[in-house]
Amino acid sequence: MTTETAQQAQLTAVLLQHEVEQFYYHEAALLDAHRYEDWVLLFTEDTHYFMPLRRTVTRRQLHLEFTKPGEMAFFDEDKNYLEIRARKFATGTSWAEDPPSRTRHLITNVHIAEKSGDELQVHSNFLLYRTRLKNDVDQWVGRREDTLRFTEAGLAIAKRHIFLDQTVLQSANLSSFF
């Protein structure tokens, strides 16, 4: 590879890293400002919206540490129930979501870690902040794996794993997006 060509793919991969850390920032800005019919608009049709359980296992039994897909799972969602989901908060009668969460999502380490056809794997790290009413305060951590795909109208989400650090959830409710 010469130098010049070396460039334009280190500049190639540069700016692609910074459309996918601007289609997250916006993401998470649709999330914090309430705006969930809008976000649920950056999903593909067949997406795959996912946050299985989490175990405490043993280092030989890691393989078994989260649910998989079709096992007990706290989302396993197509885009029509995230439409629904959306569509409930807007209404006022979603009791866990009225008064309104406050929510700050915040979205580190973004690795492209594979580009393939239309479709890049992407992992990265999350912490999703709430405050609810006076003195409720939930935080969860972790990581997502998404599978973006480039569309017409840009960037869209096709599959989303979440995947959380914590093994027991003490808030009241998972109402929240991540």
Second form
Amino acid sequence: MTTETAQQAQLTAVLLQHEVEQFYYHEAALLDAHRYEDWVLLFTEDTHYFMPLRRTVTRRQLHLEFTKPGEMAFFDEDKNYLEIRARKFATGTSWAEDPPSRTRHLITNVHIAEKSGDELQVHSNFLLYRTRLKNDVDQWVGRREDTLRFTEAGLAIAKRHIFLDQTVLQSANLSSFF
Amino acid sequence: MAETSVVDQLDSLVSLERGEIDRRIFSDQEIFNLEMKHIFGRAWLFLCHESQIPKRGDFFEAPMGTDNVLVVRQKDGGIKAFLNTCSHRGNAVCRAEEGNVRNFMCTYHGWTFGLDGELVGVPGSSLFYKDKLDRSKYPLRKVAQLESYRGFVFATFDETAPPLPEYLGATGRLGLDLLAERGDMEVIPGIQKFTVKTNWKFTVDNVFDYYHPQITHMSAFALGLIPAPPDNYMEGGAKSETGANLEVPFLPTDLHNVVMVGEYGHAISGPDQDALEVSTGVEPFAWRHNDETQARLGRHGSRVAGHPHIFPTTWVTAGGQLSLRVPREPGVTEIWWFSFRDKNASPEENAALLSSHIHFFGPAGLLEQEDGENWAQSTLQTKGLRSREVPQLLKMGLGTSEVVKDDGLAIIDAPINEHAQLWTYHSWREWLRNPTWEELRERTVPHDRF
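Form predicted together with the partner chain, following the form predicted on its own:
Let us now look at the entire complex, which starts with that chain.
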């Protein structure tokens, strides 16, 4: 009996892992297909989409590496601002993405760190490859800390904090979503 | 025939009369080297704001041309800046961008320097050096002069440079006043830094360019992020790729711009305050709508709503930010954003200000997202054998504007124009001639007509 219960728990964990990974693959496909307005629908109304600044600091001061909410950031968005950003790309005059960038979102190391109530704390790594025009190439690598919430419509992103690995950003802009 | 060096043609690179610039100045390595020597090697350069390094041992690494300096809060509360290079073998004595230390130790051989840059520790000084190394001779190399103006820390490598307030002049001081007067200002933690494949002069030129937002930032207008009166479009006709009228918004502010040009190349250009507030229906300058602030800014300064720029690379925005354009290579420039808040403002006010800092400028800013590619593509074309022969045009309003000189300022009231850009390039050329400070000042006294 004990073995059967343990197996059952393992199976539940595998299925949950599968569901979360499929959610991320779906999300990445929306972004890479430039379906930004559909992508925004994956976020809850109270979402917080945040990309702090990262600084090169010594090991002793590593607690100061990232800025915090209330300090400067690259992205500090509520749902409304995510919608504005998506609409901006749809105006036909957002030249930073016209011609559109070719992007590929690679999501890996998906780890469900915590499950409580209807929410999951999920950590993942990403590689966002962007190529623009004839030969512009940008690559951003980093880590995401998400809160995913089970809603009637399925999984939704209630919090996304994005930690880039670059300190001095090596690109001219951030006109992609992470 | 041997190809003539661009440097030999300094006179012809900028024409104030024709409003034309030689494009080669944006990608020529020899020009870049001269800029580093004669401009960045001499000018007062913005390093940081005092609020970034409040405590003893706080430091911030800042660029000065091709050099990196450490700006350090001293034990006595003062500020010093020195080259981030060990006096022994040249290794950087600090690898962090900012932080707090008691001393700087070189990780190569352990030479250790105090907060004042003095050499305080040499491993094996008696055993290996037989106590013959005179430590007092090998401090970290200091900048020639360092001064703060209202909390903004500047330094120069030139010991003969005039004092900072004199260098800034009325125009440069006004530019910084327009930020300092907003309150008890401090830098919000986090300096945005990003890299654009462009020449630094494109990024400076753009500071004064009120002709580009209506097109470059058209999507931001479309979303209402920049208010524009409805159904009022610019004549002249920008057309989409399918031939449709692009309906470029026309703003009342386009007709009411105030330009100030100053000695050494400083300038201010943009809409005047009344036109901006009337046309947009908002009051972004509520902080200065009181008699005391108006009086401190002066009757000319209080009208300015546009963009002050301190030559060569420091831009003060209308929204309470300061942007540094950092030249790294002829075709590579870093943009650094310092964002300010008033220590005495309410949490709600500061949250709103922070949101505008994050959403307008910076790499993800809803405006600045679009800028980098314009500059990168413009820089790229200056490398084409034939493309670089096409002159850069700064002809808008050329020859039509009177300069009024008052209160130490040289002021032009006119519709949108390119006078401030042209003034920057004119002054740039005079700097490259490497004159004495007195000659430089004389050659950059504003003309009576633009």
